[in-house]
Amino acid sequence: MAMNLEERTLLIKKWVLEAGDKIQILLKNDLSVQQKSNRTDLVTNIDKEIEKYFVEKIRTYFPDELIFSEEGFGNTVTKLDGNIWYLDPIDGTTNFIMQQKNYAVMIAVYEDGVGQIGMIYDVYNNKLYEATKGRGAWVNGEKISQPKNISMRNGLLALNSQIIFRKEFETHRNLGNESLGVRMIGSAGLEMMEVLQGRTALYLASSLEPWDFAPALILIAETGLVTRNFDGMAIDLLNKQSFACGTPQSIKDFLGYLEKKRLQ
């Protein structure tokens, strides 16, 4: 269905804010909870739900187009080519599962591999983060300014759970006695909201896959800040990696503290 980019984003608004009320909705039921990798890494049946609503939404509007998702619903998606949909039903399963807030509806479109529009929901506050290219990034209809360029040393660290506990991120673990403390939310869209929005200078994580921070990326274009793996590169859209945000100068501390521990 031939949509230009305005009519594509009111259509994708629609469907995140009726995917949030499915959730809430479901919610009033039991939650079938199961384990996929290990005991921390949980789906429910609400996750799949909103999954199949979205894919079956997008399979109706827009047949040709690929979906890069979570929950198996969608296309393997091994190059960048044409229309590609980034899709997390329900960014920080865990904390839905056991707090039933701090988790996010996450969407994206790209173009050939260039970000077009990204929404990221947190339904619980009801606060929908969205960006279409060439437009800035908006909360509920209020854009949303570029944040300070802050050093590490001026602003708050945000980091993923495998970093506080696993070994091999100890030098990572450290660089919050750069910064002014250290947070950690446990949904990486919802993180990075917090970064967009100048309340913390960086957010560290270990391992995320695409659909963690593709729609985040086009927020993140919009505002000026910046992103890299822990090797200091550009973030590949395909595969899963380490990954950092924050501001420009917090990404120079990041790297440059990584390369001063690596040369002691």
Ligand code: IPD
Second form
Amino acid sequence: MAMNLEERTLLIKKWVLEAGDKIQILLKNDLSVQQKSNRTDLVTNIDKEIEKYFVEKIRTYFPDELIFSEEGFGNTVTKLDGNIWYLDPIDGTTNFIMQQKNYAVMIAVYEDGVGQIGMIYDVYNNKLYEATKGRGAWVNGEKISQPKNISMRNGLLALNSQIIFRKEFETHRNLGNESLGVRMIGSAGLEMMEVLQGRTALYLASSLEPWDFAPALILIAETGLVTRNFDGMAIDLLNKQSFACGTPQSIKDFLGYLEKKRLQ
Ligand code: IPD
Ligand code: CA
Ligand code: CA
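How about the form predicted together with ligand IPD, since we already have the form predicted on its own?
Below: every chain and molecule of the assembly, starting with the one above.
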């Protein structure tokens, strides 16, 4: 089905808002929670239902396009050719189970590895973050302006929990000493929306999957922010990897700090 970018954006937005409504209805019943790889890696019936809902829509409207998604209803994606969908039905599942807030529905479309449309829906706060390539980043219809290029010293540092727990990330967590303070939400997508709005200078995650960062990357690209892995390399859209997202200055400060510590 031929559809231009604008039409696709409108359609995806409709799906995302519908998914938010579905979540709120499903939340009225008891959640069924299962463990995946370990005790803290959880999935609920709602994560699965929402992924199935999007997969069905995508396969109806765009039957030739591949889906890179978290809960197993998509495809195996090994190359970036053509249109690829990235889908994280609920980012922040542990928050979803424990708090019923601080989670987001996340979806993106890339064409030959270039981000076209990215959406992150903070259902609890009814905030829809969206970007279509070349048209800026928006939240609930308001354009997000480019955040100030704050340094690590003048900003907050956000971390994912593995950086706090794991021995190998001691240097990374100690970067907190160079910042104004450390914060942690527990949803990669929402952490990046804080960076996008100039409230956090830098977000570090020990390892993220492509569905965790692909939607945010499109919003980030529209607002002059920078993403790198912990080796200072560009983010790879096919693999799990370490992840840093921040103002250009905070990324420079972070990579410079790692280098300085490595040489000590
Ligand atoms: C997780 C969250 C979390 C991040 C993890 C992700 P999920 O996503 O974004 O903040 O630290 O690495 O896996 O599993 O809740 O969709
Ligand atoms: Ca996720
Ligand atoms: Ca998820």
